[in-house]
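So this first bit is one chain, no partners, the form predicted alone, shown in structure tokens.
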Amino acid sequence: MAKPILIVGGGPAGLAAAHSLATFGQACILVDKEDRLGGAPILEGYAKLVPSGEWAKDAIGGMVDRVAEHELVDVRKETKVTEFSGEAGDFTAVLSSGDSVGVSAAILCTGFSHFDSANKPEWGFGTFPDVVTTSQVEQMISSGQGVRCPSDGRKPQRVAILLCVGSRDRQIGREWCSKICCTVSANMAMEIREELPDCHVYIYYMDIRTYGLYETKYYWKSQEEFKVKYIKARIAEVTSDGEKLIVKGEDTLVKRPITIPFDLVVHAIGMDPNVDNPDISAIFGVDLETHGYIDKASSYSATGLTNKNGVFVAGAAIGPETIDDSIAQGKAAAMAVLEQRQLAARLVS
């Protein structure tokens, strides 16, 4: 029997990958450093998906139902990779448990970190308590408790979502588009609107990039049908009058200034590389990229390629990426590791 496969990350990608070999006949441990499965999705309570409209408890809840079931796959909650030697269908990893597992290949599905908003300080996080993120505005939504101001709980009546909050900015050394900011901004205002006809929400904007089909259900949709306002603008900072967040800044399109007072203003939070990905490239001898996430090779022979033969990657530990595109990359990588496997089996024949 071929020693199992060992998947690094609970998250969408790595429950892609999990049920996908398992489902194959596969055995494999999925090792999470967190005591719950299901990645940011879960631990940070998101709440309706894009582009599904699916809640993230019962979308991503449900895989993390199906691997943790299954039989083939052996889940380690709380525990890391300590270290990793050996050569592809060869390894053995040694986990923070203790234990030392033989292994024939690795999956890292290690993901991101969101961009912490103190970095921007002169945009109010941190400083003005109705200043908050878009993880923050999702547990409101998923938890039943409704968008609130969390100074005084009353509802606003007047919200500005400011994104590129850690994206595309070079000044603070984040030179990447987060790719699905927009799109998720768009819903996240439709969702305010939706529950909160009376209040106004202004989403404050680079350039949109609401990508792909997105562009229709989203980016219109939230103008024609859910009235949000667009203000193409450089955010300049946020302050306080005492009762009102007010937003300054120029109007690029008009070239003037503008300011503006909001009850709850809300930073379109980037994706950052994983906070531990220098120790992953140390462990694992995988490269990382120019940004910090992990380099993955080429496509074109197979997908989720790392320089370190046996070691693959796939998600969010790459770039950038929305959850349904790490659910396509966990399968793809998890098919790239049978594949290498079946073809070292025939070449030893």
Second form
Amino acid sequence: MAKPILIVGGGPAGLAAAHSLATFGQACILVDKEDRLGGAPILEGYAKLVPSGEWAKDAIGGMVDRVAEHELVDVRKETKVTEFSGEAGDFTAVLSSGDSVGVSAAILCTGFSHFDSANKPEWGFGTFPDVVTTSQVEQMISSGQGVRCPSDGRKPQRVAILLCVGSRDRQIGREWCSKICCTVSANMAMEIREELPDCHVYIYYMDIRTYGLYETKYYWKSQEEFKVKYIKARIAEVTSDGEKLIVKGEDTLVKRPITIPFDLVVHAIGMDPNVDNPDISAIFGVDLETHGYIDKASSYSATGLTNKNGVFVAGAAIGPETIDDSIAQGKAAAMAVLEQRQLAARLVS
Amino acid sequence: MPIHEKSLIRPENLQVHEKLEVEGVDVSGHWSTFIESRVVTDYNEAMEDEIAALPGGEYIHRCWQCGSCTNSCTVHALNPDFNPRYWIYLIRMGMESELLRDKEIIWQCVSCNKCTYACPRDVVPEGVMKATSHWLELKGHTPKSHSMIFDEIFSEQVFKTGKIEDGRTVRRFFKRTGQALRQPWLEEMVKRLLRNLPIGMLTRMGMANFITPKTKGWSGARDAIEEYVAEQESHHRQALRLDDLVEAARKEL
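Target state, the form predicted together with the partner chain; input state, the form predicted alone:
Everything in the complex follows now, all chains and molecules, and the chain you saw is the first one.
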């Protein structure tokens, strides 16, 4: 029987790759550094996913279950790959558990890290308890607690969502667009308006990038049906008057400075390259592109190729990515692995 | 464009002290020039709801500020201060004092509806202009416009009789707007009518001024229309909290 395939990371991409390979009778070893599978949607406690509207714990939970129960998938939680040597078709991976395993290929599904808002101190995160991140609001919704001000548990009357926190910002070395925060924020604004109809939600933006079909489903719908207000302004700072948060900036459409009181300020945090990427790059011998994500080769011969033969990559490890597309890339990388194995077999015979 | 751009400084916001000494330093005259802040310090969410409650304003919340309305506007071409895009924004953010600065030009919309066809979001800016003029009148910021007075006279007559009698409309319009009935152009028109119209028609037109003909079986339609109008008016009063305003004004007196 062919050697197993190593899949690093048990988020949407890794789970999709493992399921595809196992379905085709290919054994895999799925390692994840965390104590749970599911990746960011499960670890961060996301609520309803974009664009399906399904709860993360059900949608991603289902993907976890079918992989965890599959006899051909060897799941190793709380495990990292510490060494990786050999060549395509005959690699040896040393795991942090001490085990050494022989694998024919590896798929890196190592994902991203959420931007740490503390790196943007002028926007008040870490200084004022009622400045939170989109992840925290996701948790408020998914836990059933509802959207509340952390300082005293009150229902907010007015919420500001600041877009591009940790994205498109040369000052902090993050020049990329994180792609999905606009859509997620529009969705979150609608969820807040649905739970708290008396609460007004304002979104401060530089550009709205609810691309493709998300335009009507999120941007238009949030404005037309939920009366969410969009203000073109890059916020300068978030302060407090002791009672309310004060959001300062310039309203570019009326060319006026604004200092508006808010109860809750939400940072739409972007996607950073996985903080472990320098290690991953060194261990697996894969290059990182200029922003620090894993560099993907061109897609025309096979999908998910890296500069290293036999090591594939999928999902948000390559750059900011949606859950749906991460799943597709996981499956595509699995297909690329099977293709390569088939081609190798034909060459041998 | 920087926010301290000179064109944005309003003369009334400039403060100059002819005689001023600060910590022993004489800063009289231009040395003490101070520009009062134009900072927006709060949003007033009620304003958009009020405009949206009036006919034509229903879709204001769809606006994403692309400027197609202002760009296509007939009046804007003549008067650059006529800017529907800007007013829609002020209303949505509740910047009432800023909107009131333009109260004398908002009613100048000629309802050509070019904006209606240009708008990618179906905001119907022409309707919003109409609703805004209406709002300004209802709130007492502007007097009733002549076109509004004309509409009222016209509809009063139609509601009452189901018919419209031109002579009465014209007389009432001039009376209510405080204008002299003897306008040279009107006299000329009447003279020509008398000269050129068949005698039978002239007689009927003349009689209509005294006997007020009615459409047959009109009372049912009249009741329905009046009920609807009363309903709408009460809805608008409520949405704009006009009764509260009146009450507050009464208390002040």
